[in-house]
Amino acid sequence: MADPYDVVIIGGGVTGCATAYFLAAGNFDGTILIVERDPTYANAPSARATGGFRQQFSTPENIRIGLFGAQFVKNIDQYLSVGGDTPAVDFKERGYLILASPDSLALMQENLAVQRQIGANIVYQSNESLTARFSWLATDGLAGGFLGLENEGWLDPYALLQAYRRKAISLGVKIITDEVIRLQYRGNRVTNVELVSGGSLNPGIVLNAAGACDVSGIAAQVGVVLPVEPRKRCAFVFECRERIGVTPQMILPNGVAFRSEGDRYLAVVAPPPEHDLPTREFDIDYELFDELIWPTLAERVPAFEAIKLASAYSCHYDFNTLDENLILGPVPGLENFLVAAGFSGHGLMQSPAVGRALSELIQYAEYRTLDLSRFSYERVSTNTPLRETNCY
């Protein structure tokens, strides 16, 4: 006999746990179960992400998602405290500085106008202003940059994940260590969720938030095609003899990003498209550091000509090949099956707003605080991309 649950969430990463939290903390009085195959989260992007929060996007909804995310983490005691214990997510509000090339400046200025209209405190910085603020930065060939003055920064991703999880459990959410191996459906409803342990679940609603390596396979079992692939991302931690001080999250025109982390630095970049293929491997691409990241850093920060790689790690992004934007909500033909996929590296920063939005869809069958309907599956079925031009 299958165990009945009002909501079954496949995947206990930040999206799954945030959704469970918002449901349990609201007016929803049904039973909620999260199925997570690896409670250590050893290789999960929810735990190994770089932890950034920003509003420097081009899509208005992404900007609003970013604003709520910042408000959430800056007031996390009001949301995720348990028994008077406030989670220590260590939000460092140091801003993002996205540098512009002459070719990208006009588009980035258009995006800035949208960001500021919505309420994001982003400003343009000329090369002269950049030099005055960051004396260690070489501005040759740049057309200035765009700096977040508040609500942008980064935090400890694992701490945020555990805070969601702990709060959800305290509110009655059940989390089990297991893996979904099969979904059965009849007509327009998912009727049974089979587990690798041999158990099965009778769901009222199923949320597929299974993450990069599993979300598309789970969807395919009910005839849903998701344009989502696992793409490997490597992060590199390095040391520099010369201290340049505290930095924002820097994003250079070719996509290389870095920031200060105590007395070290963290750097990342997406591989060139011809090498950015779907994979489940975790091996570190050291050539990416040697041939792309290091030369770029040395060009923009002369002090980084002499650096030493200290460590590296990798995880997988659930990369949306259609448009690099999230896919959210119900799918055609199934009345009790929702997806949350294709975050393309933005899942952690978007988890507060997305968790709240999914909880509203589950409870009320509509968005009530922030309308995210532009991210619906419809654009997949009609092959209508929603392009994010500030996608890093």
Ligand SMILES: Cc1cc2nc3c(=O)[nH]c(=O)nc-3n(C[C@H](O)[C@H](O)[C@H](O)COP(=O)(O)OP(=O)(O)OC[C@H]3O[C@@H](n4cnc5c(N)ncnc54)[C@H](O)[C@@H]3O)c2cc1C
Contents of the next structure:
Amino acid sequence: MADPYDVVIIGGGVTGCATAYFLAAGNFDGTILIVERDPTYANAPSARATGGFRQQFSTPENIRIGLFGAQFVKNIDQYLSVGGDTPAVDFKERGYLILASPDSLALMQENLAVQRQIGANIVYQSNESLTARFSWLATDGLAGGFLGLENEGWLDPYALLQAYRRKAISLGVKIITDEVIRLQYRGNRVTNVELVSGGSLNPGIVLNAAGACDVSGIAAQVGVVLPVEPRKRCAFVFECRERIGVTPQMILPNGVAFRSEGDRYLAVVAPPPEHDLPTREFDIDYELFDELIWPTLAERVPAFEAIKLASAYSCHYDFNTLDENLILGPVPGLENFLVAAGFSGHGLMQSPAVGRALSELIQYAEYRTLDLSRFSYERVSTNTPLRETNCY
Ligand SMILES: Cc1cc2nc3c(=O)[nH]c(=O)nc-3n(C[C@H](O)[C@H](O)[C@H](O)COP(=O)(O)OP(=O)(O)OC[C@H]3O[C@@H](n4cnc5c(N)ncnc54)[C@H](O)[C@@H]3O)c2cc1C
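In place of the form predicted alone, the structure of the form predicted together with the named molecule is requested.
Okay, now the whole complex, with that chain kicking things off.
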């Protein structure tokens, strides 16, 4: 006999837990179950992300999502406190500084106009202004940069994930350690969710929030093709004897990103496209550090000519090969199955707005706050990309 739940969420990462939280905190009085196979989250992107929050996007919805995300984490006590304890997510509001090359400047200026019109406090900085603010930065060959003056920065991803979980549980959400191995459907409904433990669930609504390595496989079980694949990202922690002080989240024109982290620095870059293939392995690509990251850093920050690698780790993006934007909501032909996939490196910062949006879809079958309907699966069916150009 399958256990009945009004909402079954596959995956207890930030997407699944944020959705459960918004549902339980709102008017929804049905039963909510999250199935999470690994409560340690040892390899989950939600725990391994570098934690960035920003509004410097090209898609208007992503800018609005970013603004709500910042408002959410800056007022996290109003959302996720439990019994008077406020989660310590340690939001460091130090801005993103995205440097422009002469080739990228025009597009970035266009994006800036949209960001400012929506209310994001981003400013253009000439090379001279950059030198005045960041004396450690070499500006030769740059065409200035774009700096977030508020609402951008980074936080502790694991703390945010745990805060969603704890709050959701306090509001009555049930989270079990188990693995969804099969979905069965009849007509236009998912009728059964089979678990590796041998149990099964009879779902009202199923949300597939299984993340980079699993979301597409689970969707395929009900005949849904998602253009989403796991792409490995390696993060490198390094030391530099000469202190340059606290930095914003820096994005250099070739995509190398770095920031200060206490006494150390954290750097990430996407591999060149020809090496950026779908994979589930976790090997560290040290050549990326030696051949791309370090030379780029040394060119932009002379102090970084002498650095020492301290540690490295890897995890996976759920990369949307269609347009690097999220895919959200119902899919054709199934009335009780929703997806949240393809965040392409932005799922943490998007989790407050996405969780709220999915809770609205589940309760009201429509968006009530931010209209995210342009992220629907329809653009996949019709092969109509909605490309996000500010992806790093
Ligand atoms: C190195 C790195 C840096 C990043 N930096 C940022 C950043 O700065 N800002 C940002 O916003 N985002 C960042 N991201 C992306 C962000 O981590 C993801 O977009 C986000 O965590 C996605 O959350 P999720 O809940 O959708 O998926 P996940 O975190 O992948 O969670 C899915 C969960 O589902 C569980 N699961 C899977 N299959 C099953 C199953 N069959 N049964 C039960 N459970 C299952 C998994 O165990 C997992 O816990 C980064 C990612 C990486 C790898």
